[in-house]
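Taking the form predicted on its own, here's one chain by itself in structure tokens.
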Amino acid sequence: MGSGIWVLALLVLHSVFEGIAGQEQELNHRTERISGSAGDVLEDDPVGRLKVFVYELPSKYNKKILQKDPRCLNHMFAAEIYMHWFLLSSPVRTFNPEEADWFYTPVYTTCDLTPNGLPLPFKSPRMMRSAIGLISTNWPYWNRTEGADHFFVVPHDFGACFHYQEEKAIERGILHMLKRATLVQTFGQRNHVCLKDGSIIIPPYAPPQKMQTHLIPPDTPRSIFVYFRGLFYDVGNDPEGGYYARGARASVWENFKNNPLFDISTDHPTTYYEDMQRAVFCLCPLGWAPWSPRLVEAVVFGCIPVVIADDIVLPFADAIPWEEIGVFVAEEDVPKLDTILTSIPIEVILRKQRLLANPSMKQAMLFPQPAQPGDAFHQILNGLARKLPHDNNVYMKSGQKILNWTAGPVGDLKPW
């Protein structure tokens, strides 16, 4: 990069920070909410609007799995565990299945970790089929709708396609037994075989208590323009470098590794959370899947998320005004990222920061223990409540069968 461009970049950085700093004190005392449907939906209370029956399954489907590996409580797929715990004591729970609007099956399909803590999805289809076989045999409610009034939490990389590599996930498709159920999943991408109509997209789990301990004073200046920590290449799984993140992360590194506007690295410092609170923009690029916990962290820490993932469907999109709080950059436009971000007017940046400062925005992205009004648990219930009442066509006619119990790879049919 020529010296003239370096000077220009530094001048841009200085002018942006000067503009923001000039209004920081006012911003620290102001938040903003979206008026109209989005903001109102975010603050909905689901209690009294639905009743959920929780199947009591043998502990091998949940409790014993967690006892075997407590690390499952802290990985980004842990929402399936915490949702179960939440429902057990939730006021929406009913012990009378005849009055239930929804049925929930607590299966911890992601709690099978490698020594490095990475979830393995290979047993998940058999576990899920086994659980569905059990509830369909012991209770009449699955059979009357073939699961159309049931919901499942499936937070794998590609949801109920149960594989972490997209090509193989697409080849597998959604587990056939779940074709009529409502899926609550982190994966969301338009026109993708692993996202069925009616699914509820949720944020990945990020530890609320841990983030809380890393909060810094809200009047701390945001002295970093663009921040990112993470992989740019996955040499072990993608040695040629063109498949991982569809090349978007590699493009970020190649174009901006020496740009003073960009604080990017593969290092993960102990000050990671603090650094996000000092940044104006936080990059949230796709990896193997389009989503990651960075989105949650950015919102919680008031750092404007820069979403680089074409066709992504974001969590609770009917409640969180993503277009208002974030910046969306097409994967092919990554080389122009510096120009795109420096062209955003100061007033627009400040408004996004005011919206991000709204506590309800942050709360909707978290699964706190204990649960709190407006959190991700309640947003899931709001999503389920908005699907009620069920259409009459969810109920099966006498002798009618839609699902094929023998569909899918042969390996999925083995007992679990």
Given for the second form:
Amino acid sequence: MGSGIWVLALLVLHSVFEGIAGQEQELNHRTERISGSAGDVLEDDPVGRLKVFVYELPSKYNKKILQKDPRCLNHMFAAEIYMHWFLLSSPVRTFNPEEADWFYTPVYTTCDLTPNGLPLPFKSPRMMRSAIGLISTNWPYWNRTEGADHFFVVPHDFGACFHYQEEKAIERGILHMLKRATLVQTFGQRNHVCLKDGSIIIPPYAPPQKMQTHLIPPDTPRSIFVYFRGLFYDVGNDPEGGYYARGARASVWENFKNNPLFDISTDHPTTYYEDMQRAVFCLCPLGWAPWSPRLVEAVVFGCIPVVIADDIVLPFADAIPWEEIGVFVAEEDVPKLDTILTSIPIEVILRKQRLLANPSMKQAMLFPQPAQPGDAFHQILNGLARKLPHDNNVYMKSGQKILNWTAGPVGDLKPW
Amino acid sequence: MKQTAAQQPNRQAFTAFRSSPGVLFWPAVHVLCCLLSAAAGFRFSRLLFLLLFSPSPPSSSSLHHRHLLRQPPPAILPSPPPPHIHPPPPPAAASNGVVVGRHGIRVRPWPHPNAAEVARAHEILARLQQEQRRRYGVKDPRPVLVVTPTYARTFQALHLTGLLHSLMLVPHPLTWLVVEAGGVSNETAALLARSRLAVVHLPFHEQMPVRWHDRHRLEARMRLHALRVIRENQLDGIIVFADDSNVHRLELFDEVQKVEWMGALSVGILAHSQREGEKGQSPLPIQGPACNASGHLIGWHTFNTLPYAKKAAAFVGDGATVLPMKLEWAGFVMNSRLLWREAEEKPGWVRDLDEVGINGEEIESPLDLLKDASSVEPLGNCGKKVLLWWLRAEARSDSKFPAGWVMDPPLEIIVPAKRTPWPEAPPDLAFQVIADDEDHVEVHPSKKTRSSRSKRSSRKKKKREAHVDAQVSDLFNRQEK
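Please could you give me the other form, the form predicted in complex with its partner chain, since above is the form predicted on its own?
Entire complex below, previous chain first.
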């Protein structure tokens, strides 16, 4: 009699679990959970895992710069401003620096714009040094660790190398004063001077509302095989080709301009976002720097990104398994791009589309105002939280000094 | 990033002001090189000087100064005009990363699409779209019953083939009820046999009249006949009234899946306006449901026939504007269960089909099948989306056409072309002279008889595109002289 009840109970439990599994399978059929090398961390909540102290700098480092040029709120480097605003009203912020794990310095180094809207990096090193000088004299926390528990947002082309030309950026190297700090930047390339260990790579800023307004119904059939809009030759700076994008973009054009599967041109269509939603693959080749907002746009619109940039490090690479989501093509394989893309098995393509359809994936690439759970701000905080607890060698022993305040090019030493 | 790059010239202007005087050396070298290359006739890289004249590069800084040129790989693009002098490979610094500097542009020897790959890509696209439809499209589609009245005439092949292809693309199970006036004919049967659809070919034993007014009424009766067949056989599905000359979008068949009992769609009316009509772009007239702000049906948009009152077509094929009726059947869809004798949850506002159409009652639109027209559901975003277009284009009712549109035996009339690659041979004048005086040639565009040719004017009037006919009239001139 007792065994009969056990059998009955087992049967009931079995059917219950079957029901749940069936539902999960249905969910999995539409999207898939995304877990990178750090585990299933995209949806982690950073609140309670870390505390951030925001230095109060005089407004000449942030507010006044923004007032002088409000265009800084819309360009692709706007993450530094929005990160500041987010931290000011975030629950991870603490007003007690003694209990803080991380210290944030709000200095807008990428807001000195030319009339055309491009940031000039020439004053940025001096501005950064001036800010660091200020916090080291007014608070004891910088000297305590020489910046090892401080983080800075440097979204410019080559991060903290503060130059737009790669050769000059490499020459300068990362600003000496930031040697021990954690850098939150958009630039990521392995074995490159301007990427130091422990940096957090973030996506460039793309306006979320603008992308939302251009959404089309998801049952619109994806009929474009490969899509790209942008320059192939930078005629102003590199007329022969071969320098810009290491010749990769020119190679794409020369090989595939006659191919009906490749919808590539230098046009500026008004339906750019809509077209991306009708494409299966979107090319994201490097330009003068390996990163671009195209990756963000491709992810938001469900178009599989084809990344053509050797050794690139993509945003939040420990939380997002980019290998499974995008297609990586070596620059030397560009002439074979059509063979590569048409020989991907259909199940793999379907899986990539499923991963891209996951809303947490799209959310992680965006900087919405106001912040939403799972967005790029939270991913940055999660990344910082994963670096905790700090090592013992973070704290300097008394009298020990690592940073040299006079290191770096002579022009940097002038006050700002 | 391209913005950054495009900005670089301006920024270099900025840097020039700020840099030290030692940099003036490089512009001077640049000028020297320009002069040298102008003299030599081709451009060479300035780094040649650096390598020839500079001392051996300091080893520690060479790792940072990655200005090194790589040996360009074999398939380099030669087309940017003159050939480069490739400097010898510099002392290889141990670079385990990507090298900065000028790279070659790799182009494969045959940069054209491979047919097999294009085919494979299309397979991938088809499979992906199928998956998309499965995920986002209509779930559990109900079968579609398409009712089409038709009759054998010149333009039937044109219209019916178009409709046939549209229906073949509909992804849902479909049954096509074709009602033919004048009984089942071989013409229609041959056309229908080309499709792979489930076709029910119903004869209707009356001839299609010539007057448009009578024709509309007969078509309504033919549709009623089809509805009776549906009722007798208890066919299940959504009834769509697709006239053979109308144009349908495939989204229509997805949209009608939303109907519960009876729905109304917006129909674009393509009553063709003659060229002497208004010059301004008047919007397309639409027949369909009218909704208020909250999306409820409050009335109907119908076609304004006043501008065309005098010019309306009376006979089929007389070239004037064909006017639609007040509300076309094509703009309505219904659930076939409305017609069944017993169906659960059948609403009370539909009349029994057996009582409709008896005693000479004229059915003008499906609204006459209902007792109460207010329960009709507006479809297509409350009529804002136009998913089908009404069009009537017919030849004259006495126009003849080759049976099955096959020329058997082939035509024997040979008319010499104006320009031939071989020398002019005297033609065999095997044709009949229709007009004896070339000045009074008349043109009958609607006479489509097998042996007719349209004759145009002689060279005195403006040359038309019929060079053939100019040649023919030329021959007349020569003959008569």
